[in-house]
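Next up: a single chain in structure tokens, the form predicted on its own.
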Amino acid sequence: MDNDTLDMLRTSLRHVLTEANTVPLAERLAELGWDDVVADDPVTALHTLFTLKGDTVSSADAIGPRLAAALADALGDPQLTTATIGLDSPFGPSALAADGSLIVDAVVFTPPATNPVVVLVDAVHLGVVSGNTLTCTALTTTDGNLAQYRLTGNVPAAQVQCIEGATASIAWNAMVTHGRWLIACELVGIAQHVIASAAQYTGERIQYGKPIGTFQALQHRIASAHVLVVGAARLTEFAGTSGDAWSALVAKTVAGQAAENACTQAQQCYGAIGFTWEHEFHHYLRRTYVLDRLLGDWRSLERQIGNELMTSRQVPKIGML
């Protein structure tokens, strides 16, 4: 994708993400010929969409359809493209009961209606049920603008389709890899926006007769946060190109840390105004905390990385083709 086309794409996507519209994002993107754009250059298209989603803190559900598409592709089942993927619930895992029924407890971003719902039962089993067999309850989360729902229910065995074995495990892991990369893109978009806004503010706020951006302490805070964000952005770009699980794992980890650190340093620059509801900062802070915990928060993933390195006794190189 050339630079002129990419600029036009960014403009169109920013408009779609920020417009006041209740039509699902997938339908609005379809009007732009989104499927053709993704088919032509999937990495650039998705990286652009999710980075802009972080920059705009759009509340539209972009991750749900992408998780379903990734799982459907990995399983070779086009019917699951319209599925709703149930992620781990903080209230308890989904599980198969002794009688073969499926106890569902999962979190989604859009009510499934009659769409199929896919949940991870254990390492080698996926459960597929109809959305109308489950109870959907809206959740109150740190970020009230980003809708999340809890799906619960005990579905009889006769109404459960079970996907098991290595196929289920490989497909779910492929979906998680894809999802981690997309969330990393969104976290990078948040971090870049927060740092740019904080840097601009330090040039405008006057204290003791001079901009606070001239104070060395704030310069160091912004600079150190910026370095981490740049590193996260490069890792995320490579993870999209390589498509491997290790790169996505590391990118998600570093992006989560970078976004949280960017918010911490920006808060120090903003001072009291950063605590007000009128300022935009709290939207980015809240979104960071919610996104970071999807498919593994950066602290948990950091421990996972350490455990895998200790087990394998090898350090995979990232960014070396």
Given for the second form:
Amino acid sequence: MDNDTLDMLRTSLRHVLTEANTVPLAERLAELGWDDVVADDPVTALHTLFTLKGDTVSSADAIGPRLAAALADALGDPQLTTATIGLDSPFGPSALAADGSLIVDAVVFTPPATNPVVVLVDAVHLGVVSGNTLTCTALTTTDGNLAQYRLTGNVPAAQVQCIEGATASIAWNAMVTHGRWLIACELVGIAQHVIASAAQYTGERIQYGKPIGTFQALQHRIASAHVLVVGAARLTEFAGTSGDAWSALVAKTVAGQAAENACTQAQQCYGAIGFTWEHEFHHYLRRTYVLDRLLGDWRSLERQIGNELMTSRQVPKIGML
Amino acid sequence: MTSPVATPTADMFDSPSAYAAALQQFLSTDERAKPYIGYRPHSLEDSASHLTGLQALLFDSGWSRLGWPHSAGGLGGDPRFRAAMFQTLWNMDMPIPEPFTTLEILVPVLLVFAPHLSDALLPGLLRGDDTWAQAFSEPDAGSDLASLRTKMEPDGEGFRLTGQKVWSTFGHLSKRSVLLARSGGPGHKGLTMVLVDLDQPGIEVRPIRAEDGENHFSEIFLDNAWVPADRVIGTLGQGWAIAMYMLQWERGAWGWLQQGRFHQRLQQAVELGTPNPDFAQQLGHAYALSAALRLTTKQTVERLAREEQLGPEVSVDKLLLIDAELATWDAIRAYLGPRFEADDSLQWLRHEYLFSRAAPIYGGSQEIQRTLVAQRVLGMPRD
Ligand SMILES: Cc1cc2nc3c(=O)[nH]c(=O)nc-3n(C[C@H](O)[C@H](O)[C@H](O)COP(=O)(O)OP(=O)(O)OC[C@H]3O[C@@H](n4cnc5c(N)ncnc54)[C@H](O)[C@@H]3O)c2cc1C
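Cool, the form predicted on its own is there; where's the form predicted in complex with its partner chain?
So here's everything in the complex, that chain up top.
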């Protein structure tokens, strides 16, 4: 994609992400000819969309359809592109009972209606059930603007389709990898916004007769936060082009950490105003906390990386010259 | 066994990675490379003399000449070839000879501002026949480098230097040094960069023992030392501008070289240690930062290879390097447990650990870099 096309794309995506409109994002994107843009250059298109989504703290459900597309693609089952993917629920796992019925407990971003719902049961089992066999309850989360729903139910064996073995684990992992990359893009978008906006504010707010941005204590907070964001951005770009599981894992780890740290440092620069609902900041903070939890929070992922290094006794290198 | 390739040239390889693979093949099959694989030095002097052999081997077989221009005795190709060589040496657990790191910082500057010097002197430097130091800092000019006082006065066909330099890495093991002196009035504009011979009557070099117990750097006393006019780098008064140009290499390309070390040392640690979930997060954190450094400096090396002019954003590379370096060594020390402090066979690793404590100080301290990033990259106001 050349720079002019990319600029145009950014402008129209920003509009779609911020307009007041209840039509699902997927349908509004479709009107833009989004499917062709993605088909043409998926990495740039998706990277741009999710980074902007972070930048604008848009609440549209962009990730749900992408997870379904990734799973459908990995399974070679186009019907599943309309599926709703049930992510880990904080209240308990989904499980297969002895009689073959499926106990569902999962989290989604859009109510599934009658669409199929796919949940992870264990490393080698996915359960597929119809959305209308489940109870859908809106969740109250840290981020009230980002809709999340809990799906629960006990679906009899006859209504459960099971995907098993390596097919199941390979497909689910491919979906997780894709999702981690996209969430990393979004977290980087948040972090970049928060840093730029705090840096600007410190140039405007005057105390002791000068802009507070002249104080080294604030300069150093923002600079050190920026450094991790740059690292996260490079990892995220690489994870997009390479598409491999390890770089997406590391990218989401650093992006989660960078966004949380950017929020912590930026908040201090705002003083009291940043602590209020009169300021946009709290939306970014809340969104960061909720996004970081999806597909593994950064602390858990750091542990996962460390365990992998210790047990494999191998330290892989990401990216070659 | 014989070496598989005659003299390599840049056009033999599609990419620096292809070159790296061929170099790895050479180093793992050529008998002459054996003494350097997994080499653990007893002291810095021991390491310096042993690794001269590796430098000569890499030069004579042509591998270290890639990434340098033909005019200066190189074999062509852009700086990514040099970066790929460093990565390959780390992959093979072969230490990077210290003069290479000085070269990486000083020679790109000569290529632009004093090609007559790089053309004449690079081959000897690259081969290890000659070693150079960098003498900028003074006892009263650390972070505030532009306040330096070493005097440079015209005398016939050259100049006389009088003053004192300090913290000059490898100074006592070097034949020459790039030096920043005051040829004019106060401030940035009065500074000039020269290449001075250290083995002359007007100069005394005294090694200083660093935290790791090694004579890592030196004091240099100059009393009417001589420097011929053709050893001026750039022009009189251009010293500060050239020092700023140098920073893109000192802060950018250096980071790539170091991330190779961090990955290699983490590799050593996971080979030596006993898996223990208590240390999983600390190791994961160190690895993630090293990976972030790797991709960030990879982009910087690629930009340098395209001859882009890099600005204050290279301070980001240096700051990320500091974070990655401290995190990596802290994780290694924690993971290896009490034996890290006591095991005889780990002395070399302890020395590297101790040396890592200098990361936030040298080459512009962490505070100086953060201020640069805040003001010049993020546009925060200056006082
Ligand atoms: C291992 C090592 C190798 C080195 N190699 C070389 C070499 O080869 N050639 C060479 O010329 N020099 C070399 N140096 C010197 C190095 O560049 C200086 O140490 C560095 O510039 C800092 O100067 P200083 O040590 O005098 O500390 P100071 O400038 O005295 O700083 C002390 C503390 O004050 C802080 N500080 C100072 N000014 C400010 C400010 N404006 N704002 C906020 N904080 C501030 C610093 O961040 C630091 O924490 C080396 C140093 C080390 C440790």
